[in-house]
Amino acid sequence: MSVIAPTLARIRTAQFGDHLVAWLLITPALVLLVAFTLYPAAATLWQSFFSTPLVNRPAHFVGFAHFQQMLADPVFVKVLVNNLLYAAGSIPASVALALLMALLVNARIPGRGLARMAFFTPTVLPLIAAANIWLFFYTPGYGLLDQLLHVFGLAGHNWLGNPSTALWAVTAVTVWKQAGFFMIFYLAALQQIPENLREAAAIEGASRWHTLRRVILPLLGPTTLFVLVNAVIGAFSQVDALFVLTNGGPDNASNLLLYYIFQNAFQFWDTGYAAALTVVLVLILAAASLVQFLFVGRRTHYR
């Protein structure tokens, strides 16, 4: 009894310094992550139950008022359904160039270390340093696609000022600057693929289209996965090529949410809606990953 005693002390003081070096260490992360993630989601929530706070009229509690004005907002449907059409448009196209890429630049190609480096190029530049390169070729009259455009007869296009084009042109700048980023992801994933597989599928004589679709396309899985997800964060948080591209116009036709948002909050100064616009957009996100998971992440084969 006498040896036990001083040992099971021992072992409880080895187990309080272990906890205690744990908490030390993690406790610079959760002091950040409090301040800069929990506690401004919790004051956005809180927020988008009151008004506006102004000079000689604090804020009260309107409830779900914003969340009613929201509906009865026509901007707001109009945001939302271009946010929707460019997530379309976006995320699709993003990422089956970021494959198509990724399976050219992984093949034994001539001049492959300069396909890689001149597809990861826009990944590299701020987003606002490509979208001045974009304003460059949509400026009507002498941008670049115009002067395609004239060199086989054909009239110059506002493709900025143009309702019918804006949304578009910004959906391509997005595609160019995602896709290399991307495609890192899927190079990565396709030199973890063992070549004994692509020699078994050749040995019973399947296509290359055979294997790609039966063999390599589900061991990508897990990666799309993570490109899916990231792609759709990416749709909704746009906001800095509309800066230098369209600022949200003509009329609304390129505005999105996240722009939006910024609108209210920094320009209308309307901060009460500006929260219930963010509770929203989070929602909207928090949705569109737990669907991700569900349903593709159940019919992703993991190795």
Second form
Amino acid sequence: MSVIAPTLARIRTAQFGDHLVAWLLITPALVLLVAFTLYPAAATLWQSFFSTPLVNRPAHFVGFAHFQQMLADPVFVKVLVNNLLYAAGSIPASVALALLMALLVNARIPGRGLARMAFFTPTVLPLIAAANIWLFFYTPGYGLLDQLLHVFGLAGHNWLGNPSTALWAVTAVTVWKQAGFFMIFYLAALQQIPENLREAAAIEGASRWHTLRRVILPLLGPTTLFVLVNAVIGAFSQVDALFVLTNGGPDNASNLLLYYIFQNAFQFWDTGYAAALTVVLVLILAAASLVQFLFVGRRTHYR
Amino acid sequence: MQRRDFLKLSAATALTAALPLQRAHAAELIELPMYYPVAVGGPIAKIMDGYAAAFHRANPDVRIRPIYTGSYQDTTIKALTALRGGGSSAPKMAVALAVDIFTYLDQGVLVAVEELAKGDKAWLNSFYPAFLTNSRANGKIWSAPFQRSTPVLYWNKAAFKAVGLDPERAPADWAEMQDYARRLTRRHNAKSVTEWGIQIPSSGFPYWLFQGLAIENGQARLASVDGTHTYFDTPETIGALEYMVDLGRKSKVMPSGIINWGTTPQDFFQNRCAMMWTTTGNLTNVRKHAPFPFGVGMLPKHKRYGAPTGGGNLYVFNNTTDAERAAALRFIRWVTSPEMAADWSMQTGYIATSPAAWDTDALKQYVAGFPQAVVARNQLQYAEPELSTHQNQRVTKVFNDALEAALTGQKAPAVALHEAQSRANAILRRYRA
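Next block: the form predicted together with its partner chain, after the form predicted alone:
Following is the full complex, with the preceding chain placed first.
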């Protein structure tokens, strides 16, 4: 007895000390996480159920009114459709292009270093600068594209001012910008694949296409999943290119969800509606990630 | 006493004497951060900095700190965001769109210039009345006219001569403008045009230039005085949009679709369009860069002459102390004084905001040598206030979207405008008594 009690006390003190140290250690991260992630997320959810405060009318509870308003808002429906089209256009194109470029610069080709640098350059450019370069390409009359068309005797085209091309013009900039970034991940993954697997495939008489399809692509699975998750998040959080290229126009033809949230929050000062739109955006992203991890993730081969 | 010691001593005395002085000076110096946009070509930022420095020389106790904040729209976004955040970096004043008055009032961030001026009616009445209409709300004048404009028509005299038109005469009415534009349009082949007859830019804020057409077609105002009703679907407004759409899609004398506001002056300089509508604020830019003689005319009439006023006013925010308000007013009165207004007008092309400014010798001489400078002022007698409503940016966007839909051929003008009107109604309903 006389021995056990102090020992227990000592153990308790030691445990308490460990807990204290642990809490102290995670405090900086926790403070940042709460201040910049958890609190804003909770506040946004809370605000989405309240009206926008005005000078003479403070915010009051409106329930799901903002979400009902969305269903009747033709611009919201349009930006949602645009965003889906944009995702469907930009994700497969940039992932396929990234894989192609990675395979190319992983092979022993002359000027490999130069090619790697060239493919990666768009990624290091700030997006605003990149978008300005493309703004010049697209300018009707004296932009690069129109000058090219003119050389072949074709009429110019108002790429950003035409509702049928504006969204695709923005998509092209994104593909150009992010393919190089994804290429780096594929390149790293390709270099992790042991040489003896390829050799084994070659000895078995597998063609290069067969090797790619049955050996290399499955081994790139985890990378593809990672890249896809990033691409989906990127597609739904695209906003900066729109500031430079189209401002979402003409007639919302190139407007996307996050830009529409910006317009509601900072141009119209409708913070309640903007909060509700943000909740929808977060739900979409959460759903997309969940689907990918559950279905794509299950079929991914991890080593 | 050694010479070196003497120097040390006097230096020390000077320092101790200077220190309290400096402190007192620092306490008295009033700093006023002022946001401002740049909406026209030319070195506006340099001129602004020059004005701030000149004012500081004449008023050592006040320093205006001009901060460039992008377009008009960006300026309002940044000002309201900073004011909401508070703190010392928030602006005390801004040059902002005159029509954003309700946007600022709805946020409750303004001090009325009329109150600051303590009812100095003589000063307020010195401005052109047309420029004050967009400053009035709730029975008060909230902002002081500063970089004000109307759109005008610029034409390339050499191009006129080349097709046998009188190079000294602008098209007088809609029919003539269309006819001139048809004659001036040069085609490379059936599909490709090398020079358009006319460009009425429509990117970003198509409502402004379009409003000129609407007024000429008899729709004097697009919104009620109290900013709670819009007139987007009247026969006059619809007729004006049909004319604008037809210039591009039917007559093919103007590029169809969205025409870029920023590159239109460039198109004009490079002989890609022979006539253009743009703000008089571009006048000095055009004068410097047009490689050919050019004319400036009033917008052509239809049922009547007409043009919207436009541009920015000086606003003071209510995060200011009494001393800061007094200092802000001193700057506003200085920069809108006849001499300064005349200088601003000559350096940019914006319309000097008071008749007294046009009576200064400097501006008289300038106009004598450059008569194009007086056209916009002469047009003021036909000018109407620019579209301004509660939730101005949202309502204006609804209207812009409709104009863009019609100009790009997505919707018929009448359909687009009826939709815009019903959406504007939905937004403005709660502001109606």
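For clarity, a rigid core is taken as the largest C-alpha set superposing within 1.5 Å between two forms. Residue numbers count along the first chain shown, from 1. Just so it is clear, the model here is predicted, and its values are computed rather than measured.
Superposition of the core reveals a Cα shift of less than 2 Å for Leu283 between the two forms.
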